[in-house]
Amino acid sequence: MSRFTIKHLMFGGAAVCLLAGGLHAKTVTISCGAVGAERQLCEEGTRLWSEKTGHDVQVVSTPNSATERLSLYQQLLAAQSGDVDVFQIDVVWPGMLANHMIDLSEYTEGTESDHFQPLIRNNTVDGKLVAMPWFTDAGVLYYRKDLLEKYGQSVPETWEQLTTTAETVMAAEREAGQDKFWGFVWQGRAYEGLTCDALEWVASYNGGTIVNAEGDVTINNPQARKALALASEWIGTISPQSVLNYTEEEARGVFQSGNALFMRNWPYAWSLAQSDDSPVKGKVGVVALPRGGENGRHAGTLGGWQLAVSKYSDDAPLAADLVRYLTSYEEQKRRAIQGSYNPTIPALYKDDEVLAAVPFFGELFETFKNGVPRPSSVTGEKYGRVSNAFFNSVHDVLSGDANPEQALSGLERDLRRLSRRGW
């Protein structure tokens, strides 16, 4: 068995922590997510590996928010260092970081036809497989069970119905002393999980995806515009003023302690809602996210990470090997069943312990099956910029900074002159 001690590191300015391991020869280093329970399932899998091969492992804990784990990534790569051998990248990263990272498929043996196949498209850029798909996502809704028959509410199916149900519970919620309560939390801050946020919201009013498949820029509609004019309402209102610097984690914190009706965040918040020590155990219930009005749809946002192999690795083959064992059908069971990360694998979804584990698993499938993509694959290396345009202009709607025909109008005319010379 692996003897594991800890040991700090600074990577591109960031502290990050390394669990490492003294006994063998042999040493993998993985980045890993904090995310709720992401570092501590990651910590098992890579012990349950480790023990398996006789090999050590260091898990690395990089930022919890996308854009800065995004950044430390592209320095360290760009460096050609060695120091982390297998990547935890986001669903949108693929074809940003495909030059640096090695053909997994020399290492599947054919596993990668077990899992969602458009992951598989996602994951491979110019014939390469440059990724695993280790847990898929899409955005989802968190409500209160208990509230909503407290105060004879439905479950809303707009974001219209939504937003009156929240004033009406939170309006009565503090009447009853609760003044720190809240109709909806989500995240807000300027940085990725806003575009996630937003994009729902646009997608679900037939708005489009800010970049549509043939890379013509379709973001300034009357229907995003909607969209974002009904999100801006929510500021202090049925949200607080701090949504505006919320992500995932602070959401939760709020939804979790009790202080909200409903929450958009991930499915990895329903194990941690559902723990023993939570106040909200047991009172809350998880569907699709609101249409946009009558005539729009469920929209959530394809989120998931990968694991993908630093072509600068010292090790390349043992580091695939860690890969494969992550990304197995036992090792995402595990997963799903403790944590409710969603499996990339569909048969899991028909696993009678894991949909006694995560019920709304196998209500949600199509919702997690059919998540909308951000424009990732038509942007390719430009994708961060284009997110980085579009929640900076959303934020501005949001903070009263601009109005939504102001903030897409700049929007489409920076998107287009980023395009001028192809995506």
The other form holds:
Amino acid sequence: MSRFTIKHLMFGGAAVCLLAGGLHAKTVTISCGAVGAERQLCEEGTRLWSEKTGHDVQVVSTPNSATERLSLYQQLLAAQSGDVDVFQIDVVWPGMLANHMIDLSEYTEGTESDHFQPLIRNNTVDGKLVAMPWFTDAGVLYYRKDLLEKYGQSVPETWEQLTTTAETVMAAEREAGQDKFWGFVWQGRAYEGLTCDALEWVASYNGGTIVNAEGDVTINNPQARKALALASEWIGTISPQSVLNYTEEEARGVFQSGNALFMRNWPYAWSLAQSDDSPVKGKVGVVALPRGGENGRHAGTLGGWQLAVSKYSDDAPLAADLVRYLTSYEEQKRRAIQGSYNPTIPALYKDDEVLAAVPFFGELFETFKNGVPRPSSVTGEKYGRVSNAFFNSVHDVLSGDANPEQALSGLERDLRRLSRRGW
Ligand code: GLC
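The form predicted in complex with alpha-D-glucopyranose is what I need now, so please give it after the form predicted alone.
What follows is the entire complex, opening with the chain shown before.
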């Protein structure tokens, strides 16, 4: 008996089947994220599929931290557990999880050609379509329009400008009695989210993507050192010390309650910031993340989630049908409008109802199309270790335990060792 069973997942609301009548109704189990409104949207989507098919869906939710979610999945899959039929998997996981998933191309009826092709290539491992894209993501900058206006400041183009603007507005707001107010909140915990944030800083200074497409370790370079040195200055000045333990939701909590000028987050935070009970409703703007200095570029890490069917599922064809429905045009449209989840179908970025609900989907189309990929395709099964080494080194710099030179030369050594017999 394996130690890791479905009991280790967090069960929430029950399965729903509106057409339960039939004796032949079966139950498919799907693992969904629960960041922000994710769980609710997943339940609504599966309910719509249940209404159409008469089959039940059980939704299990998983830890918010992508790093913790991955280790839970790895434990379940290593035990060849059939408890979960459909897994919501991160854009950086196909190489690590491919052996446990079925080839979906038998069931998609060619619909993969409707999606962004780089995502389909990302999800194809050794010719096998490991997962279908569900939503894509890229890091963006949220800012308080009202406060920039109040203090005559403009939207920052570079990280240097962001730093000085944050200092100015934070000092003025504190002076005015807002003693919990901060300049900039983001994801600083030692987990996958920090890999995303730090990759953005490094790439924006033209410091590369940790490991390049040829598999060479490139992280120990002057541009990367510069990026990390600037970020480490934010701790305790424009960003609270506690940012070192923030994931997406902690950052959103501070920003949405009105206590920060800038926030780095994913698009999902938009619809929540705009909800009726949000203190910052109507006061928020979204732009591409700043460039690293005048010669740098706007860099948003490519994120996003896919749906994959476990090889250990008792009913893979039925599970694949659920995946086909959840990744369809109509369902991606519903999720885009209600939760600002980025579609993976380019045609939806021209849909008037989608653009009315999330105007920046149109304005930032290039950011979403050209997200900076983490080096997961090239490092394959070893990506998890590459990312762990990277976020731990960055966390050491941010915590003041190492300087960028020490941290990045140590990281380079570790990654070279990891790649010695090839990625
Ligand atoms: C978001 C992204 C995902 C990333 C994670 C890190 O969920 O979509 O790709 O790994 O954030 O926290």
